[in-house]
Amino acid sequence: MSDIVLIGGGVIGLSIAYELATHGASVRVLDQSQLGQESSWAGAGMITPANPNRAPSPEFRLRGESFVRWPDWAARLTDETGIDTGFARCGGIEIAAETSAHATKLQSEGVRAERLSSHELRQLEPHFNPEVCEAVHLPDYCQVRNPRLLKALLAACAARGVKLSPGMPVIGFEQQAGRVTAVRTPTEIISAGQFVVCSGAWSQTVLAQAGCQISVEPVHGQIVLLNMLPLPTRRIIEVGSRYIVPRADGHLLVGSTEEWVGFNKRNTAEAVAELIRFGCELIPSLKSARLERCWSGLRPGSPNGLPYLGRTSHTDNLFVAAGHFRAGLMLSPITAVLLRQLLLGEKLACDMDDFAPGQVV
């Protein structure tokens, strides 16, 4: 019997499993399909700068605590597995309606941010559309390659004895005296001391089987992959919910949509065309880039965009780590640390009350 069973094998579940295993826990990860192949694989790997010491809210504190852990987190995975996660401080450019106010706000939060004039922007990004008059430069913006990160997490978990069980959906919970004693799958009943639901967009459905109500719904996001060398930019470019993320090998990810269409993962001609239009309007030279492919994923959206982190209200040993929306990869290191501390009875790195199931509304 494992000490802890994690239900969900995306970046959140695998990160928690890795963190627990490094501290001596016996862990099993169950996933209804293939490990790490849903929204974790589909994302663009953007790691937004944040400062935990100047955070204006619990959400920004969470982001800051994760951001400062990312360099060591990525280095540990590479050292242990030999797999390069593609983690890099590439810098970023944000284009906002109120550039000066946006830069001032970021600076007040302890983030390095520089307002760029049209001339300064041209010097930094000569391939930008000249109609883009100003922007904010964030030199500490980072990125990671999602598939490589997941490959490293899987290897690190396996090396530390985590039992990985893909194709193992949970179809029920067995409970006694306010505790979960086991989960049921189509082929076996699995007992453990503690259980964590980290099933992404499917978390609401899984937890409902245990009588626990949270609100997480799938938010469909589509991405286009282009290829162009030399790269027209080496920085992440962000305009609201849209972005361009360049990879060192000449790939550029252009995303992303937000569509509330249930568990529908189709790419649509309209969305793909709109993303290509966005990319080419921002960087006109992308019109000659090669279109490689497109794909989509289902982000786990909560009502206010904040994740559920913590113990469920009606059971002593059932926990949740879900609803990270667009920030699952960004928040995976701190989520793993906090869940490890909570499950093993350790002092918490930061307060979790605002993310407790029943508090996120």
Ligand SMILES: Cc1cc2nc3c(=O)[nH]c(=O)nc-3n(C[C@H](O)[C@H](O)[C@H](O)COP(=O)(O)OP(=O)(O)OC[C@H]3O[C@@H](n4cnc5c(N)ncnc54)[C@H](O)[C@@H]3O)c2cc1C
Contents of the next structure:
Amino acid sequence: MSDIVLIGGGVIGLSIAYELATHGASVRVLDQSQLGQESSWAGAGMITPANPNRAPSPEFRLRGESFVRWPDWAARLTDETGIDTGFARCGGIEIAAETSAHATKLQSEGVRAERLSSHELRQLEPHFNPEVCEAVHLPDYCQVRNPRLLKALLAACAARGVKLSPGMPVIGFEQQAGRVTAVRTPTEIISAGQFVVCSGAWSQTVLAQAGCQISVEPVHGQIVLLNMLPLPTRRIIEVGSRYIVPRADGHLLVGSTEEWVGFNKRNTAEAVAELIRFGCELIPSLKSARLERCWSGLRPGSPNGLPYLGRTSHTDNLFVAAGHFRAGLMLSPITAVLLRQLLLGEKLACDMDDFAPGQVV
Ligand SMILES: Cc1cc2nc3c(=O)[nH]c(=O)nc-3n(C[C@H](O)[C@H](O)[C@H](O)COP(=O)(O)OP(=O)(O)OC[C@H]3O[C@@H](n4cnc5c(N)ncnc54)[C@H](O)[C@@H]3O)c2cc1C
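Other form of same protein, the form predicted in complex with this ligand, not the form predicted on its own:
All chains and molecules follow, beginning with the one already shown.
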């Protein structure tokens, strides 16, 4: 019997499993399908800069605590597995309406941000559409390559003795006197001391089986993959919810949509055309890029975009780490650390009250 069972093997479940295993816990990860193949695989891997020391709110503190952990987290995974996660400080450009106010706000949060004039932008990004006349430069913007990160997490978990069980959907909970004693799958009843629901967009359904209510729904995001060498930009470019993420090998991810269409992962002609149009308008030379493929994923959307992190209110030993919406990759190191501290009864790196999961139903 494992000490801890995690329900869901995306970036959140695998990061928590790895962190727990490095601190001596025996851990099993159950996934209804393949491990690390859902939203975590589909994401763009943007790691937005944030500073925990100047954070204006618990949300920013959480982001900051995660951001500062990323370099060590990625290095540890590479050291332990030999797999390069593609973590890199590539820098970023944000194109926003009020660039001056935006840069000032970021600076007040302790994030390095510099407003660029039209001339400065042209010098930094000569391939941009000349109609883009101002932007904010964020030199600390980072990225990671999702499939490689997941491969490294899986290898690190396996090497640390985590029992990985794909094809094991959790379909119910056994409970006694305010404790979960086991989870049911179609083939096994699995007992453990503690349980964590980290089932991404499916977390609401999974938790409902234990009589606990949170609000997490799938938010469909589509991505188009282009290829062009030499790269027309080496920085992440963000315009509202749209972005271009260049990879060193010539790939450029153009994303992404936000669609409330249930558990539907179809790429649509309209969205793909719109993303390509967005990319080519911003960087006209992309018109000759090779179109490689498109894909999509289901983000675990929560009402305020913030994750639920903590113990459920009605059981001693059922925990939640879900609803990371657009920032699950970004927040994975701190989520892993906080859940490890909570489950092993250690002092918390930061206050989690604002992320407490919901009510009994
Ligand atoms: C297009 C797109 C772009 C994105 N870009 C970024 C980005 O740049 N930066 C960033 O930080 N985030 C980004 N995200 C968001 C990020 O991908 C998610 O927040 C993150 O992957 C959530 O991880 P997760 O482990 O909670 O969910 P998932 O990766 O979806 O994993 C959940 C797992 O639970 C399993 N599961 C479900 N139900 C059950 C059950 N009953 N029993 C057992 N297992 C179950 C599923 O099979 C799945 O493997 C993006 C997402 C998308 C779709």
